[in-house]
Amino acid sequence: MSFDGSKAFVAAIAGPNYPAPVKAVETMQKAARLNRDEAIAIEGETFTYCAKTKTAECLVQVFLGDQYLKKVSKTVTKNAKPTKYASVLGAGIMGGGIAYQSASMGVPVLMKDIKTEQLDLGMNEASKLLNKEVERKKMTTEKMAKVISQITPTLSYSDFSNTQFVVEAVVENEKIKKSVLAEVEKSTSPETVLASNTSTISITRLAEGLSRPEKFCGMHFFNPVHRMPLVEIIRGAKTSEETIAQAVNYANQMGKTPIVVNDCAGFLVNRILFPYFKGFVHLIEDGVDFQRIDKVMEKFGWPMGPAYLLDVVGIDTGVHAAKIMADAFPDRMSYLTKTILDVMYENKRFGQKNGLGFFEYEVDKKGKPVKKVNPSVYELIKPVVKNEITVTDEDIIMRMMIPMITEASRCLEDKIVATPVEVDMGLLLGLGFPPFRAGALKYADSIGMKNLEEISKKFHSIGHMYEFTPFMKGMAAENKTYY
């Protein structure tokens, strides 16, 4: 009795993806009432059915994966200096979470901003992280006051001569992005190095305005800072490699994976996700029900499905990105008409951060932000919908994943990135892809670029980022794999 409450307790948390855990608990029970011999046989069993699982060889690959990252980072910052004094230009959500993850890890920061009333945003907003880390006794009284007294509040420039490394965290406006850094570059000694928390504007681009272009570069935290290990490091056309030492040598400090990535719209993780949230917005123009996909999506694996991924990223922040991939890549990233992105935005649901989204949002007990749904989106989501189709679950999945998958492929074809490694490593830690798949250039693997191809075909009347690619085709031909 004892054994089977405990596998369906197993079972409920492991999920039905990760067959290990309740297999041990199935070869306890087998083996209790056995010898030693019989029950290191049935042991054995066991361990080389799980090792041979698709979802072994998944979560063995993320190991390997994992372990390539450290060695790439180590080789890269063999002669880089450490930061003993970084700035972050900035108060916001971002900023706040940049200043606390850097000054949790050791490293004393400035904040900076125009404004006092930000600068308590900021200050209140690593407070807040803290007193959770306090709360959870994760952390002592006397740490987080010192970790506090690591963050130095300005409103001017005339402290960061002694900068290292300043992160710029603004507005996502490429104007006033270039316009504060030609500022602060003016403040600064000619060893420190810039970076923007851009999520999707150009860094060769950004760096336009800069007298040291070579000591500028990309670093795009993901939103919670605090939370998500992936840090971006974005190469510009003039960046140097001492420069991009520097860059991994910090957000190794800060606790963080860095992935060195070269400069396009988006970079990697974000311009193989808006190919992700199309499919998701065609398919609600054929008529399926957002709840639904949500639904299948985290069946699959994913830890939250698009609709609440939108309003989680913020649906305004997502319209904002999403004109600036279409420039980029107008042939499969651009819309021929009205989305239900636009008119969620222009009903002001912007997701979680104003409590109106897909969902809508109230804050439980602990502060944490509930979802439920209000029927009256679904009158926001008629005037969009074309189509009254039906699809199965699988066709939601590959309507979902294969732009994922074929921009993928091009982002290693284009030389974003090195290896099919890089990729699917940054799917992991940016996005939660899920673990046991290993990224989507393995799960292509596992469905066989042949077979991807033909499925492929059936959606190609839905847009270009449907099409392989000439060298997924190949790919296909020859029966060959990404890894």
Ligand SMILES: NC(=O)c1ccc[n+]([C@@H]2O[C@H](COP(=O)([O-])OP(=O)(O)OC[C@H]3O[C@@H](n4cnc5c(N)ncnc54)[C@H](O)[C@@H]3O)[C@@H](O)[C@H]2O)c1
Contents of the next structure:
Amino acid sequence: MSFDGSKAFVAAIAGPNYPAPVKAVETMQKAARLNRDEAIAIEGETFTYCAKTKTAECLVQVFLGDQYLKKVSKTVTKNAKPTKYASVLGAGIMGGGIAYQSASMGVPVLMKDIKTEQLDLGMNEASKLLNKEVERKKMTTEKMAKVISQITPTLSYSDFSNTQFVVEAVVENEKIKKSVLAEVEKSTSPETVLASNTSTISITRLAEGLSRPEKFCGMHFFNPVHRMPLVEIIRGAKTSEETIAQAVNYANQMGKTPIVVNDCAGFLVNRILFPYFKGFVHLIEDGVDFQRIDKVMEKFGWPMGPAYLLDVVGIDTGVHAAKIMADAFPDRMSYLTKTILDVMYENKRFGQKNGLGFFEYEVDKKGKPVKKVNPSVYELIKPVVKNEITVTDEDIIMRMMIPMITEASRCLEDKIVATPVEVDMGLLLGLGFPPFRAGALKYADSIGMKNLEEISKKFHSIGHMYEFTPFMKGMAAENKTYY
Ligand SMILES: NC(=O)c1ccc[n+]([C@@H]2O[C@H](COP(=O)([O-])OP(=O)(O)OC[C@H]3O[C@@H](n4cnc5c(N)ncnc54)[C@H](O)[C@@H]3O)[C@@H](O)[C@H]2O)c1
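One more: the block was the form predicted on its own; return the form predicted together with the named molecule.
Up next: the whole complex, starting with the chain shown before.
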């Protein structure tokens, strides 16, 4: 292949935000006809150029962030007992995924549900994932059979006394979760750690009915479990450090990256995500096309724009969680009027799960959902549009990103996590924040707090989520950075 052809090929894969791969091809092209010393000089120049880019600085930060998380994990789990046998309650999307992940990483697991058909579905999902691994030649059929034999479906608690760790992943209903947790506590040994995979319910509240609340924590996996690297380990008011250590250890055994966070609505990642969604809702109200918002945010570096992301998360799930976030943080997360999300929900547009959301989805030959736009969706949007405002692409970015940055800063200020690195790595691993920007707080640093404060003032009339906290104002006044 000619150099120009390979340059175009490499550029298409690397994208405009990662200059090094194309520079590498250019360097080979320039150096091809030179002698060794001349070629080394050119290589040196290119290396210096790449090393000084913002992308390199951010990618180095991501590497350091990853090392930091590993170091914290190692310290936390110094005296932790490994989980030899685990169990999962609920064989749904998440329970099935957690059971698969545990078994495929060598920790056998009991998977309990109240319905036989759900257990069958859970086992089928695991088999599908394993078959794909075999098709891709990443796993032998012997290994596949071994993994499947490590998941034991059950309708009873009879073998639970042997498990050291239980992950609860039943429906998102506080009453049901509390009763299931109380039940399982009675069926396990006093040493067993219980963890809930709730995405919104307070861990401190879920612990209320337990006789061993110190043995209980949150363990928030992301969907799809086998792909998403992050697990938030949530410390409730009564969770012991020993329990946290065992949960971090089990997450590591499953090949995941755990981050320990203190209990609050949305924990770390969803708490920061919902103000970003609110930025999207208000842009729609100001007459900005959802397809344009998605394109701008994808160009910014997100793997998918907010409309597409809401479709993937599930608009019903989004509406439910947005209400919990609004109750917890009314000053900046509540809505005064019906939003586009409410309208979508009322019209049963739940997103990818039923093929209808902002976009519409059809399954292709490989079973993958393909999105397309049905112009009729604009008829649903019309009634919630309150203004017709002209915005620049930069306005869209700032209106989406400032609420995310201010909430990220609040999480740090409220000590939900200890460091900016944990905030930013949580966003990278849990949401796919663009690595070449290294996270919301690193991105804020790159703009400069003084600069950002000035920009944010332009949007104060939209809502409190655009207002700097006193801490952020102090940083701006003193020209400080998070890193
Ligand atoms: N789906 C996601 O994207 C996602 C992501 C992170 C966390 N979560 C959380 O994970 C949990 C499960 O979500 P899901 O999407 O897998 O739900 P789901 O509806 O797919 O599965 C729930 C399962 O729980 C079973 N169940 C109900 N009551 C039970 C009981 N008493 N004992 C045992 N099993 C019981 C149901 O039969 C069902 O199989 C929820 O708390 C949810 O908030 C979901």
